[in-house]
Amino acid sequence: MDNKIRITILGLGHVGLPTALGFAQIGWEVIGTDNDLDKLDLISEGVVPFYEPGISEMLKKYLGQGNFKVEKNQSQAIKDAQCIFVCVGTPQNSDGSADLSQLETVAKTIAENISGYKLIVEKSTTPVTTAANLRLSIQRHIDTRIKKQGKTSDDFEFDVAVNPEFLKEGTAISDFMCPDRIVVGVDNEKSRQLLKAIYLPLFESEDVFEEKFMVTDVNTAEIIKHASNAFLATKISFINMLADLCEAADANVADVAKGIGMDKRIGPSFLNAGIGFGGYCLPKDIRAFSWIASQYGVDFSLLREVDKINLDRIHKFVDKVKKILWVLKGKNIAVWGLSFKPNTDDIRESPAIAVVNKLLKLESNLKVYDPSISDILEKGGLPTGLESIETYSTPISAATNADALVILTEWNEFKEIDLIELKENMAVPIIFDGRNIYESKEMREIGFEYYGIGLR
């Protein structure tokens, strides 16, 4: 392969937009297209539609250069492009499925589009089979064109690959430049060459590229996606489980945590017991995996179970916070953190915002102090019926006379707050700390009545 590889990315989301200009920076002309031409208009200003560290800085650079360029035209980039990255929206129908309707009419457009040979790939996240019937569909659509146009089907060579994202939310950029992995499903070995040499750039060696580079079939790499996801849930759902029973048993969940993070088997992470799991992935993915497993007839009730207590967290958060301050009715409550986790302004599934929706049926005043506030207001505003909460502009300022503190984000800016600033400010120093960012002896100590999740 040489160093021309043109490569179109379909979606300029939280999973486009990132893999975009990763490409960019290893050195291959990138083409970004969305059906959303507003957004498409912000990105070819070099504004950044969504916070992410590090991405609008990236934005800027590549644009400038001229290795990424933004195209309205989705026919124009199809055809530009030897290589296409599929990284639309796959958002949850009412029962747990995936809505793959975006995936379909990319189908369509590519059929109608495609000229010489192209590698399809796919890499939102999608129930296993979504490759093949990608591909089924666009041959559908290929045949349609091939009676209509006269032409034959050597006219039309494509391939469909997956190769499942693994972009973490606030440190997408860095995951992408820095992976642990790189999952390929692919059907041929023109395919694996051809990904192959996409990626090579990224590592130092094509010795430490091979470790890392895992070759399967099309159906066990949409799998390995969906797994991923439903055991790191499983890990938070597990862990908030035993924090519960650490509060029943007057014990420590953060001890707990770090004992069984110890073992190699278990690994420290995703360990941090808390109001639960939230964002667009997870909590979509393992319902998404359950509908999946039902219907091969396979039973994963272990992941609505996951599910379960995950969204249980809420209830025995706001109850706990009823529980000790009484009478919530016009209590001054700040609250800290809004996006569903750090270094991001996305808020969708956010357990924080479950608590607020809460605090405010219960007839609260709240607070509100979240970091990407700004973003937050400027490029969506707050969800229906939040529009009224009180927002400020600094933690100190949300936290001034309040009958009650509520952490609901883990964000470094709260873990470095001045604590005796803090207290003096506040009316009465209660602090429910639902993300067990401060030591709970260190706080009681300072004079703040302190309530961890799961700790002494």
Contents of the next structure:
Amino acid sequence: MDNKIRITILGLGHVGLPTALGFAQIGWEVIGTDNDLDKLDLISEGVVPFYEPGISEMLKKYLGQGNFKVEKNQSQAIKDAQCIFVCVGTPQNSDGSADLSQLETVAKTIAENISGYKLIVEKSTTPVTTAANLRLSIQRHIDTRIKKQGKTSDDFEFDVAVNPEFLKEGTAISDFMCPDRIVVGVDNEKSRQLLKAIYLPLFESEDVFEEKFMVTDVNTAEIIKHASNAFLATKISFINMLADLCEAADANVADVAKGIGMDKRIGPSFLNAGIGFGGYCLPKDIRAFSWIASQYGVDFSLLREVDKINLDRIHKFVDKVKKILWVLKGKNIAVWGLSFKPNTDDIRESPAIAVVNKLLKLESNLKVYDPSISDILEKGGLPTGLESIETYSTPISAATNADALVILTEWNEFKEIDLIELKENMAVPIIFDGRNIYESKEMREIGFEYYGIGLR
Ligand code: UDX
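Switching forms now, from the form predicted alone to the form predicted in complex with uridine-5'-diphosphate-xylopyranose, please provide the structure.
After this comes the whole thing, all chains and molecules, with the earlier chain placed first.
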């Protein structure tokens, strides 16, 4: 018997699959499973169902080496594991709360298949006290099993721990391999030791590991996760309000961000003004966080304001385009960027999609390019209502003969474009830059009419 830790990952999405492959890279025996059997078929053939740099190569490598396996039979996947990482989705309910029904299903499946000891680790982003409820639910299902099968509680031992993920889409693998911190919420030393054994090999020494390994109780770990995303979202809405002030008062928000970010207590990141934050995490997490706070009688209206400021960015941006272009009906508008941020084909809650929707309603002719457009079209297509927009395979072809260009995602490809060629190809060289990727002065010198967000 070798001493490789056997890990099962439940849910192979944007969090589960990079986590599974990260553990495989460390050298653990990893089994991945999911309710979506078509997705499992793809993954077992070495196909990653979403875009994430570096992950395809890892998938092929570890499937080949055999330390990552896909298992359709969830019962088997649970039986085989020492440690089960729960990475299922926690989507948003209509009242802003998190829908935890997938976790309840997981609780039942685990209880029905548990034998010996298992550590169940909640990695999905969940509101505080979810782990406690997960534990109660598993125990309730186990008690039913004990009664039915005449077993004793010693046959079914388990702990529940919390280990929030801080993986960003587009850099998930490097975030996993070189984490800023590993937070674990545990109830006892046994859980702490197993999680330590799992993560220790990521670090060059035990001292470095101890600096990055933060151990707390389960409720606190859950709050750390929600609070991290809420704070990042707050930073973005804060700089976006400053952008509005700068625009009105003839100041430069990029310099304001630099000036405040040089203070170590503030830090320079997440201070890029623009059309706001999107994606599957930040918008839903701030809503779920303020919702759970309200359940405990805490009025986190600050986060509702952060959300409101963010949603308003879209209207403000389109109003600016309208004001400057006067009539939008029938005008050719080039659009660069659809994904919610660069290096992903994810368009969930993308501010770019929201802008495109509004421009379409104003009857402009959109000519759209995104570096991940072929993946977007192949993997799920454009959202309802956008199916008929014209898409292009290069940024210049989308911009050719355009009456204006709007930039909605800060892909590097756009930063490196030949600006002279761009200007020569556009019918009218007007740019509305929703991500502030260029210098206003340079753009004006080239001959563009250039409108950033809060720039001079
Ligand atoms: C986020 C968290 O960063 C990550 O730790 C967590 O695990 C999952 O949620 P992600 O959703 O991948 O990651 O996106 P992130 O990089 O945080 O960006 C979110 C949005 O904010 C994007 O739309 C991005 O364009 C926008 N953003 C980011 C800004 O508008 N300004 C900034 O300064 C930074």
